[in-house]
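One chain comes next, on its own, written as structure tokens: the form predicted on its own.
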Amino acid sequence: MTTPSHMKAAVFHRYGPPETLTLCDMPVPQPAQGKIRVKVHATTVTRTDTATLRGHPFFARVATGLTRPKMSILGMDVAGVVDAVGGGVTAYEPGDRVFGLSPDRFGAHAEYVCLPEGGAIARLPDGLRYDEAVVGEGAWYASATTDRLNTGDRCLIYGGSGAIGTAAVQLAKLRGAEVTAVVGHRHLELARQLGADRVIDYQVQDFTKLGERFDLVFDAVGKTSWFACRPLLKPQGIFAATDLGPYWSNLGLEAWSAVRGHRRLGVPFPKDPRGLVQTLAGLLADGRFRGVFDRRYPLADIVAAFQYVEAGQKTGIVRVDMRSD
């Protein structure tokens, strides 16, 4: 099948709300030396996408563009089929089914995206659908914290029902930890199915008053603080959060922790996206990890997808179907 000269993409040229996005026709990108072009079948809308669209927090604009965004297409998770390769590419060829992340330039909210051959991509496990494989971003952020766990450690995950939280519960169990998941009432059974050893309904019980101690307390939704969770920590216990905390307090606390030399609190920054995707490929193939999915939207309704994610009530991952073929 001949590749079209133009593609549909969700584009933005200024920071703002979801309505800032426009569905546009753009030239299909050509893979440069060492890159592959992926015909995108599925992607996601995440908290990272919504924050980047709005240019929040402001200091993040040092990377994304101070007054106007450097990138025009969001979307980090990608699953699709290789349809062209650039010069020197040997690891992939047209027809390969792949999934992974585009953590630097995003770009997956488009019908085609070019990725480095040696980037955060892997072959899609046999039998797995494209829309089942867009699990990378939540797992990437979760792994930055759960990788600190050892067998037998006690871990509490606050917000175990979001994209990061559902990944964190599974990855913590794979590390051999004893996991307590804190979720709302409607997610109690989900947390159990993901492997949590104990599930707490935060709507009926104040988890900060458990009177117990943990090796790791992970705020996977950015809605609590180190000050609230401090009574839950063992003397050498770690508090980690996916958000900056009240008044950006987690950044200050992380700096203070580094100065003190113990690095036991703060906002972990994920690393090695390629290694994470390669690991996920194996875990997805043998069923030891699975994505938890909420609503799905066609590309034409991507503004609604952003609005839903911003509402803060999603369960797991919000998918965008790029095509029906």
Ligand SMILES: NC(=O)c1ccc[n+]([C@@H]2O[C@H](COP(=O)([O-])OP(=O)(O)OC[C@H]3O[C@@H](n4cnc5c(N)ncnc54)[C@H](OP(=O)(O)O)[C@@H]3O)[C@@H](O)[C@H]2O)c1
Second form
Amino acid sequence: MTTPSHMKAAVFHRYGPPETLTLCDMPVPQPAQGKIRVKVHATTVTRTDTATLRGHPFFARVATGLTRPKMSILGMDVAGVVDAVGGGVTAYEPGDRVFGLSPDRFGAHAEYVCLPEGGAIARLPDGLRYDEAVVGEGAWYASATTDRLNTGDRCLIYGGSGAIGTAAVQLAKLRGAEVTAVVGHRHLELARQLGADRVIDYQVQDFTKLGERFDLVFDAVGKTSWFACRPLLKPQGIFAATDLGPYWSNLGLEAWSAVRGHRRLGVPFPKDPRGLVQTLAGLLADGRFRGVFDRRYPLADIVAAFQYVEAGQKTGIVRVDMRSD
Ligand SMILES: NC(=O)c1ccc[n+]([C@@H]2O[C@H](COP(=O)([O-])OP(=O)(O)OC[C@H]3O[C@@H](n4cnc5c(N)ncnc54)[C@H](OP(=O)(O)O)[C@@H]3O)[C@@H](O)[C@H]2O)c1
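Could you present the same protein in the form predicted in complex with this ligand, rather than the form predicted on its own shown above?
After this comes the whole thing, all chains and molecules, with the earlier chain placed first.
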């Protein structure tokens, strides 16, 4: 099969709302030394994509470009087939089915993306479809928090129904923790199926008044605060936040709580995306981890996908199909 000279991609050249994206024809990228080119079959639209498109939080622009974005194509999760390799590549060859993350340069909202051979990619486990493997973003952020759990730890996950929350419930169980998931009424059964030992409906019960103590309280949806959850923490317990809080206050509070030394606040930043993807390959292969998927959109409707994700109501992951097969 020959590779076309041009591809479709969702492109942006300035920060802004979803309507900033336009579908363009652009040259198919050539894989440089040490890179592979992947024909993308499936990708996602995540809260990371929507925040990066808007240039929020502002300090993140130090990495993404102060006044204008340095990259022009978003998309962090990728699953597809290797269709060309650059010089020096030994780990992959055309025809290999791969999945993973492009955490720094994004680029998966396009029909082809080039990724470093040594990047956050792995072979797609046998029997898994491309669209079942675009699970990296939520798991990456979740693992930054759940990796601190030990067997028997008591953990409460607030917002167990988003991309991060559904991954966090599963990863916390895999670490041997006892998990309480706080979700809305429509997600109670989902949280149970993901392995939560106990589920609480935030629409009928105020979990901050539980009168119990936890080793970890994880705000996986950015809707509560360290002040509200501190009474739930054991003295050495930690409140972990996915969001920076009003006026980025969680960063200052993190430092202050570290000085106090107990019932601390943490804003864990994920590391080692390659390690995470390799771990996911094993977990997906034997069914110990699965993506929870919401709507799917064709690339042509990616603006609608961004609008839906920004609404903050998705269940798990929103996918973008690049191909129909
Ligand atoms: N640190 C980072 O760089 C980073 C990266 C990505 C995302 N984030 C942040 O992480 C958070 C989660 O993102 P996500 O993609 O996993 O999920 P998301 O799309 O923000 O989560 C949506 C889910 O949250 C539930 N929800 C809404 N309001 C809730 C409430 N008050 N209490 C409990 N659950 C509620 C919704 O279900 P119901 O409608 O049924 O309640 C829905 O299933 C966001 O705040 C996002 O900004 C941070």
